[in-house]
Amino acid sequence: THTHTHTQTNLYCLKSRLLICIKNEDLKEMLESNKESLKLEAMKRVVGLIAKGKNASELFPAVVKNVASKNIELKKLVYVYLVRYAEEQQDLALLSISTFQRALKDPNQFIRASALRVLSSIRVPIIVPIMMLAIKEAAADLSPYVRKTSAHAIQKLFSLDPDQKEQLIEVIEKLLKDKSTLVAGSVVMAFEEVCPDRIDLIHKNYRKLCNLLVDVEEWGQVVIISMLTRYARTQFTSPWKENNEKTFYDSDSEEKKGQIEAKPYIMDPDHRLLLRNTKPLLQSRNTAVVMSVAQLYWHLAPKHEVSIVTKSLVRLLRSHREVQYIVLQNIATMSIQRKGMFEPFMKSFYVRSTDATHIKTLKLEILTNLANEANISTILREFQTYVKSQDKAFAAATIQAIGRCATNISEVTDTCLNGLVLLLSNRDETVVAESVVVIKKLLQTQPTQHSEIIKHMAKLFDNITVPMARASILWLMGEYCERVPKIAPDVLRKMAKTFTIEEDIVKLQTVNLAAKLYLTNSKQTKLLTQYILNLGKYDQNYDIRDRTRFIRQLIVPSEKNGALNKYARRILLAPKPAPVLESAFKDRDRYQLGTLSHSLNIKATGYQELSDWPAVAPDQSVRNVEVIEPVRNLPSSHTSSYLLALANITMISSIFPMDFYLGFRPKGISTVHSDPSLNIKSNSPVKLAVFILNEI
């Protein structure tokens, strides 16, 4: 049966390959035919194959022949294909390079842009000079679409030949002055790739970028906001300073107190411009834009203004699971420092049954961060439901969260501890194991008050099978063996029987328990300890063998180690600091919100750190731009004539067709006026009106 199935699979693969070959031959014939319609149909099918992820590289020679076609629709499709395969078929693409160069002069802006895109996709160092020339010409093109494409080509050329950096910076500097919203996002992306440290290029364009931001396409907005966040941190002073801040020495001197006072913080108008112009983008439909504005406010805005991003971030939680994950990660970091921001929206972070485990865990993290004396009872009731979840990983995370709440809010410590003790009788091993681990950490904070809980855990020891939980109970027995003098030796006796079949972590804690009992109760446990140390001496794990050898030399007195033996109690039974249960997101604020590094909690390649606020703001005049506008003074005697003419033209344009104006064309105006902006034959009466008004 297996051989028959294997043969069928092979036949199916051969059949598929044959069909692909036949299909490719048909497409080649269509591409090489003399009919434009057949070629166009073939190219549509080829692009369709690429869109489906199929390999169409075999058709490259047949496709590239049509690059010089006069049919614009066909030409566009050919360029789409070439952009995809030019890097793989470099030799064949190089043969058509003269065609691409001619296409750079094509009257159609899309053809010019496509030609540049293909040219920059050919990754061959020999054509770098040609690419550079093409980029410089495209940067000066009348079409903003072509200029945008040139900005994209800059990044490709820089990755191919970094030595061209200085020339590319000149092009970037020129494109940064572009007033088109289509170009802005692309050129800032090129700036970030090629020369992110050249802040001086941004000074003169800062206000323009702030004002254009609302009209730039969405992904351009994300790039610009990210760049402006870094820029603002280098050019403005911190808005987080307190107005009544005084130095230490000023507070001691009454004379200086009246003379020297901390200057009240006054926000730079350009700083305010950035915050004001990004605020409307919190209503964007694009989640990346909203997240970018949120991180900008978090890193740049005064503390009392940051809360305006809260509603927008909560709104994003209705989005897809992937978006929720990133947004919740950022909220988790923000909620550690500013609980008040998200406390009114606490119900938005309640876990739903349809949520994935990683989403549930993040919501749990946020709820734990938001917990305080006022809302802890509500949160603990919610946690009681989560502990019963069928999702074992989530139930375990909930128990850890209860432990954190108990540590952070002293009023509920006993309540949480009693609740966790009740969970020790749960049927689910995972819940019991996690409860033991958390109880162990909580008991370290106040062990004298909870000897009954330690006894209760000892009774449950035989029923617990999870290694980490067994090891935690053994550690508690050893650490507080003097508080349970009758139970601890019995637990050691049981462990001596099962020592050889236990997990390594349990064996290590058994050795520790034996050593501590030997020091505190040697009469009952001396022989047991020697037996366990002998078992550990020949264990397969070298960690256990080393630990056993160390413990034997430390606690068993001999001539060689007499000096060390004196300090055995101080070494093994020293008071240990209670563990601090902290959020996993505590350290993530060192990374910029919304970045890959923040998401992974590791510095990713290409990550640029936000600089600290400068103590003194740099000169703000560097952002001033001289604007020279031609002023045309209209004589007062002509004002009434100007307005009358405008009113008459507006009225006439709503009544008569265009032919009427062509019949009454002023003398000297040809069908196509010498001014290219005024084509009377092809444009609306408005342009004729403009001409008449200018003549007046």
Second form
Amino acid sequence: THTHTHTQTNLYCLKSRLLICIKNEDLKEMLESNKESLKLEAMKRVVGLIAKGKNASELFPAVVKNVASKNIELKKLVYVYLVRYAEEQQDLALLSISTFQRALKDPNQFIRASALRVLSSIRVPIIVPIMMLAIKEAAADLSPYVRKTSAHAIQKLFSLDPDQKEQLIEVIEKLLKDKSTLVAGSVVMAFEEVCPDRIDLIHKNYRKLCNLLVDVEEWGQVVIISMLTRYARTQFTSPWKENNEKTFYDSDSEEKKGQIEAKPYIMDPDHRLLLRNTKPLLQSRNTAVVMSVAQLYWHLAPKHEVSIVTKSLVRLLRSHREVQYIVLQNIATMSIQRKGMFEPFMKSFYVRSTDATHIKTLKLEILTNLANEANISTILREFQTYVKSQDKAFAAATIQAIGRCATNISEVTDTCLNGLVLLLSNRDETVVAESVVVIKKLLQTQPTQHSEIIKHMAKLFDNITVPMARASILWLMGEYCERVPKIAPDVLRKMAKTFTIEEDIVKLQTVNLAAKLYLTNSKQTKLLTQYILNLGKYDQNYDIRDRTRFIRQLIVPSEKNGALNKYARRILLAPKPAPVLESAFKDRDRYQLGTLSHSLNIKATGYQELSDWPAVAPDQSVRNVEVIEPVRNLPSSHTSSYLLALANITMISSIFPMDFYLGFRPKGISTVHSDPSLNIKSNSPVKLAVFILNEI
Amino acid sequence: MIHSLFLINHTGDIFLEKHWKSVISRSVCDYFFEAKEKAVDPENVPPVLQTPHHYLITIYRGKLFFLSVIQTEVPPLFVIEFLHRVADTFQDYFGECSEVIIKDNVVTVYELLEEMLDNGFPLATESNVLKEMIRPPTILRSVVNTLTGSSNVGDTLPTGQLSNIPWRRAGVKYTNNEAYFDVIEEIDAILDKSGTTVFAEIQGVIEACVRLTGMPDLTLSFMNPRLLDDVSFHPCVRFKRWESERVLSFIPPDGNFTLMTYHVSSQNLVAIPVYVKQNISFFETGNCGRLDITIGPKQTMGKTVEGLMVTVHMPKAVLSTNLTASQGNYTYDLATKVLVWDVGKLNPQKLPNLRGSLSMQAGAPKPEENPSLNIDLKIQQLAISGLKVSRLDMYGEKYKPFKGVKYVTKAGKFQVRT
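Could you give the coordinates for the form predicted in complex with its partner chain, as opposed to the form predicted on its own above?
Below, the chain from earlier opens the complete complex, with every other chain and molecule after it.
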């Protein structure tokens, strides 16, 4: 029967393949028909196949013939197909190139742009020179939309052929000078992908980018802000007082140093410009924009100004679950260094039973970071609710959090410890196990006062089955065996019975306990220890065999190992430093906030390090832009309209000096931009406007 | 930035894929399926995952996973925000965002995805711009198109793409000019066992529906703007005018949009419209428990509370319920263990009550924690913060538009601990 079903499935496969063949034949026929509507219908079905991930590459010759169709929808669908399959059918794809080359010269800017989009998306190495030429031409196009498309094409060409880098950088350099808000985001994106280290290309465009920022579309804003954050960290000196003070106190004698410090810190006006112009974007509806401004302030603003981003970040917690996740991660990192920033909003991090587990754990993390002497009682009361949660993973995380609060705030250590001891009689095993582990860590910080708790845990030992918890109790017994001299040997006796069926970590701790008891109380435990060491010697796990051998050599005196044996007690029973319970987010600030690397806590491919502030600021004048051409150079026929525009701007700017960049967009400027009939550089009016603003 | 997108339904079938750069095999999703398996609940799948060669950023909306494949460093929120924008666009175009609808409109979906990203970078995400390029499907249009062979795709560059107000299309014409604003406030609250407020705040949003001819320039002002603590705006709002005069000045997009969201300063005490008297208990023996919930009006400002609904996520051990509701209906879903009591309108004279017994799995330990109650409610004609719109003025156009403002208060994340 097996072979029978096998042939059946084979047959079925053949059948379906045949069916596809027939279908493809049909489609081919439709594509080659004279009727537009049939062709369109066929293309729609083909796109349906592509969307489903089915192979439609056989139809390439039939499809490519329609690339020059007059029907715009048909043409667009053909583009979709081409971009998907050109890589696989390079020779055939070349047939379509001339159509695009023609379309690149079309008077309609939309058609020019889409031709460039498709041409640059066809990953066929042979056409690299054609693409290069097209990009260069499009970068000088009168339409900012086409120029934007060329910025995207730069990245595509770069990934197809990285050898073109130098030529592409030239185009990027040119496009960076573009004053259109439409182009700015895309060209900065190209810069970030092709030559992020060429910070020198930014200097002359820095102020312009800062000033355009509010008018750039949302996605471009994110990219520009992130790039400018990196830029600022290489060009300006640190506004953080701590640093300055430290160097102040460090230097005592050196006169030269003293001179530098005598100069009080003054923020570079360009640094201030960036901070001022990004601030309004905290009110953006786009969560990515808000986050990017927040990280900019975190990495660039003077410490006392950073807190203006708090409210906006807390606002984002109302957004989708995925947004909450990222924002909470970033707040977790921030709240370690700057409790004060988020403390007033503590209640916004209270957990709801309907939150997803990863959201709950992050909120818990933040609440723990925010805990201090003043609010700890409120937080602990809240934690009591969480410990009872039905979500046991979350309950366990809460116990960890209580442990952290207990070590960080000495006033509540005892309260927490007592609370955790109560949890030892909890019905749920994970809760008990987690409590044991946390109690163990807490006891290590102050063992002298707590032999009662150790005794209590010894009593519970029989009922606890979670390996980690059993191991923790055994470790405690061994470490403080002199404080519970009667109980510890008895625990060892029980372990000798169950040794073979225990988990590995429990076995290791049993060996440890045996060794420590042997050293302190060999009269009672010598035989037990030998028995356990013998069991360990033949264990299946080599770690345990290893450990057993090592312990035996260390504690049992023999002729060969005399030297080490003398120190056994000092080695095994050395006072050990208490473990530090700290946040999982402690080292996250080594990554720029808001990045993928920060979210995953690994260095993601293509991550750009944020440099340290330079000790001395590089030359500021590199950002100066040359003087703008005077008004009289303009073609006389258009002077009047310019004057009108200028008058508008002057008037407006005197009423709302900042508004020029924020809300009000004088009509004159936007029309001049797209109007090719004006035979001048399309961006001059903006330059003039900036010029006039400067003059005022 | 965004390399590829896969749409996956909740059973784990990939039903659509789109690549903006070279093709990535769908086997990359296996890492996601692994994480999904581990998470049990789809909401618990981590939004950001790492695989040996790619990074996966996923959102979960309307029982669908939007999974994007990333190859290099990118702000994760950038991708998340964009994916939600894609889902919003589908909602806007097709009325809902579900597997069936997406499959039915796969060509339009593909055309939209093509326009929304170029080389993985967002190109056009404004609804007004997209609608000029790709018209949303209507029955009439699809009939006409099949007859005439004309298409849904425009061949000129949308005016919005070029202007400094990309959110508004040019040449808008209406015979009836109207502008409606809905002020919607949501109360987020956690109440403890005794009814004391642990945490409460008001989040508001102003949804606008503006159908005005030409290029109207609107100004919306409030009687008491001081109430607003933290705000975020649609890009059309002039921020400086808000900073200096506390008015909303803007050239609106055409159609429906969210004008602003706001947070009411936490100094003001938040009025809690209802109180809940509850008693849920599980007995040590007999495998049963009792439930008794009564809801009454508290601070309703003289308005009627409607759409009252109580949702309870019961402990796993609760097998069935035997309850009587004095008003409305209740359902208990055995699979998800969710009890929903749809109360309806709250009558202050005769308070709604739900009581009865819960039967538990034999031998299961008594649940440690009582389940929280999630409350839903609605109050028409009231903004609970007291926010009031004082006037709406229009400049730039001559006609007189019809204007209207509506207020409504709802429960947001409103939870009563028991």
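Residue numbers count along the first chain shown, from 1. Here the structure is a predicted model, which means the values were calculated and not measured. In this text, rigid core is short for the largest set of C-alphas that superpose within 1.5 Å between two forms.
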{"query": "Rigid-body rotation between the two forms - hinge position, chosen from E58, E609, Y350, L94", "finding": "L94"}
